[in-house]
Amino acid sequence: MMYSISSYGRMILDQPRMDAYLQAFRHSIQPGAVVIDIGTGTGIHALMACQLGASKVYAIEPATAIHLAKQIAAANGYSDRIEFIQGISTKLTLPEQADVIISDLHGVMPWFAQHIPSLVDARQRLLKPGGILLPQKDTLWGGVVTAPELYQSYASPWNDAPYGFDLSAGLKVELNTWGRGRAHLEQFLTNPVQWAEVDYRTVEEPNLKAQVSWTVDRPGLAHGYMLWFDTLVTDGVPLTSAPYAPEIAYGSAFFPFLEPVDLQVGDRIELDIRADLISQDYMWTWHTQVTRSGLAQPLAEFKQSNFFSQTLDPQKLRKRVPSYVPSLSEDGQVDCSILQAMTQQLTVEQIAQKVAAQFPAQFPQGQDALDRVRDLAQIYG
């Protein structure tokens, strides 16, 4: 995932996190220290280690704000101790390995793109032995929440027949997806319960598999679960996502179920829930059973991924069986004629001719081709 600059800036001014973050840098970098920050940014962070006496940080991102870091590093006399490199720490081989990495990947839940697996693979390859990683730990928390105007909002659009059409078909759609949420402790039908710990300085696995469950303490009509993290950004400095206390920029999650349920003191909520990395990001899985004393079925059971929040392509989906035999697009057979001219020691602006000139059909105008070959330099070139 690539921020935007608004973005970056709205996590500088994110105050509990920067100050938790300059506490542990205090606590860890040594005057000498050589720090490798893994998703730099605009380079808030290498900044501060350079002010604590770092001799060498490296600064890896591999999204364009890195451009604005080296300006920021050069306005505040630190281009000399900063090394930018604009890629994936998973790809990078550097000359030396370092005291503390800093890595504050994480979106709203830990399990996020390739945040574990970037962690793992910079421990293994990038850290002294003895070094340390910044943050340490995640530990997860989550309760029952009664929370009628957040459901809502995924609800009222497929639920309330806008303009008198039926668009319920969109609402098992919606409320198999999860986002940030807010939830005062009033709005809590059960105490949090721990559900997970990610420990960086031994996690091996991307992957997530939990069960927790709950006992109802007060009554009340609940809308799903609130999830969020309590991070050990280094021993004695904590960090806390939790969605009443204040906010900040990760947020806590919000995991719907498909129709509220009303519940009484003494219920009991089971949640078995996973994070299966695929690719790039995260599939999610979340099945509840809601159970009563003296019931002899569930009071609910609900079965969720967001899986079900996509709306599938019969085309793509048969493209993927590994019987499928493919065979190259006028499109595919356009950028393949492109990556091999790359291989000719051709300008791009020769690439592009060349290619007008091979699919004239394609190309009406010749700025098409040139951003064409554009396109596919910035990738693979």
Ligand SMILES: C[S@@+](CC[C@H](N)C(=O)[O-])C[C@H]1O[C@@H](n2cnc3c(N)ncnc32)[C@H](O)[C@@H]1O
Given for the second form:
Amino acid sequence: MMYSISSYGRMILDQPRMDAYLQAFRHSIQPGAVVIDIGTGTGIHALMACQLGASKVYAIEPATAIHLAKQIAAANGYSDRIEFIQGISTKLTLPEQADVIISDLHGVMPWFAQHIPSLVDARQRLLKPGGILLPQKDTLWGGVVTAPELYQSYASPWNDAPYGFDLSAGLKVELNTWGRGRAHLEQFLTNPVQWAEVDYRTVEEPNLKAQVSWTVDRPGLAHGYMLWFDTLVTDGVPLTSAPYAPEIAYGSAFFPFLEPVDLQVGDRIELDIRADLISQDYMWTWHTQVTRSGLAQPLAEFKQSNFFSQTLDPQKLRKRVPSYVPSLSEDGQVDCSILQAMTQQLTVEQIAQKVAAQFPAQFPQGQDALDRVRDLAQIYG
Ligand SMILES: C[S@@+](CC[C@H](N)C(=O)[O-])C[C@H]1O[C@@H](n2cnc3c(N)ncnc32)[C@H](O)[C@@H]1O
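Let's compare: the form predicted on its own is above, so bring in the form predicted together with this ligand.
The next block holds the full complex; its first chain is the one shown before.
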């Protein structure tokens, strides 16, 4: 996931988050400490660590924002103490282990991209025995809400026949998507319940599998779940993304129902939720059963997954089957030729001339070949 400079800026302006991390750093970073800042972005946490007396900070970041971070460190007089390393923490070795590792790799949920595997790896390889990991722990909370406006924002384009067209095929796709959402406490039809915990000091498992149930204590039309986390950055320093607390950069998550359900006091809602890391991101699955005492059948049952939120291209799916035998497309042949030429000590310009001569139909303009080689050289060179 690429962050824009504005999104780094928004994270810096997120005062509850910044204050909590700074307070945790004050508790944990002793003068002379060696610190690793995983995902330094524009370097704000690395600067704070230096200000608190860290003797060395390894600031790791794959994105090009690291070049801005270097400028910022120089402007603040910390270039000699911060070593910036462009890359992913899991692929690096460092000359020493850290007293403190700081990171903030969250999404709206802790199960986000390579967040958990990165922290497991950092704890096992990059942290001194007895060293400190910040943050320590996330506790997950959730409740069932009535949220007609939010739900309408999902359903309306597909449900309300805009311009007289039947777009209802999009509804199932949309309602298998979860996203950010906010809700006031009065919108909760159940008490918030704790449903999972990720303790970064001990976690090994990157995936989530949890069951949670609620009893309705306020009647109303339910539209889905609000889910969020409370982070314990360090002992005594909490941070919450609760939908009714002052909003922080991560936001809270709204998982919609497939259709609204009219709930009465005493109804039971059971949720089976999973997040499975597939390649670089998670597939979420959430199954709901709503029951009412005295009824033989469930009042509602939904099986949802963000797998159904993708508009799948059957051709592409076919190519992911293990038994599929791929052959190179024309584009693949060009890239293969460029990559081979990159093993022959040629300049970008020479490689471009070579492939333009080899694939004249693909590159009627020499500039196109140059751009293609530049792109590949930037990734693999
Ligand atoms: C939410 S931003 C935080 C930026 C900055 N630390 C801050 O607090 O403002 C997370 C950053 O972590 C980076 N990142 C994610 N996983 C990483 C990893 N395993 N190693 C290094 N950087 C990583 C992302 O590219 C992103 O820039």
